[in-house]
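Single chain ahead, by itself, as structure tokens, in the form predicted alone.
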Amino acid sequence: MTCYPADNMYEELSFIAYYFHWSYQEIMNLDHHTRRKWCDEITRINRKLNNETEQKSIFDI
């Protein structure tokens, strides 16, 4: 069994909380897939607002 790295989880949590102002508990109630989906959506919106075309997520290395 592998665990999702805690640093990545906190990064996602902070990212969503910063943009949506959701509480810690609200974000932690989301499953991993849903948190990632929200992160991707926030990134997509920011890129659109900034007229950026790169498709890579900020969470991609």
The other form holds:
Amino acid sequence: MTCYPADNMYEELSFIAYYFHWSYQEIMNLDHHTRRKWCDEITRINRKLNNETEQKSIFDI
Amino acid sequence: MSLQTEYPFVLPKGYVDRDGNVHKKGTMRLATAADEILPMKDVRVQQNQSYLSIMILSRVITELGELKNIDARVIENLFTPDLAYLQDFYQKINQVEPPNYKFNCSKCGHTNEVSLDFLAQ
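Can you swap the form predicted alone for the form predicted together with its partner chain?
So here's everything in the complex, that chain up top.
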């Protein structure tokens, strides 16, 4: 029986914990699909923020 | 649309309890990180890696016939075809859509998309 790759799993758990500060229990009890979905959402938010920062003029306050 | 988290199954043979009753219908829920990480601390898994699937299945099977409690002992006593069926079933319901990566061919410049499935054996 193949499990979810452990390295990827730890990476995803840490990623969500770092950005959302959810508890250990909450993150550990997300199913694989939901956990991946939240990782995608965090990535999307970061991309959007980075893009906005790049486009912002240095004169914008 | 909400995500389906529990899946019904019917064992090919069925679990036979001490009184001779056969339990075939059950439910399995989606696995979590805890289901795959916590059993690694168990001595039985550390001694024999193949015991991991027994431990995981005992966590994710929420119902089996009329049984009140589903533990590792129940899974250990399943017939081989039933255990194989459940391992396959676990694999199917937990299949995460593999990520797709887009890249441009350095020769023709055409954009290609490939799927990288880390779970494929």
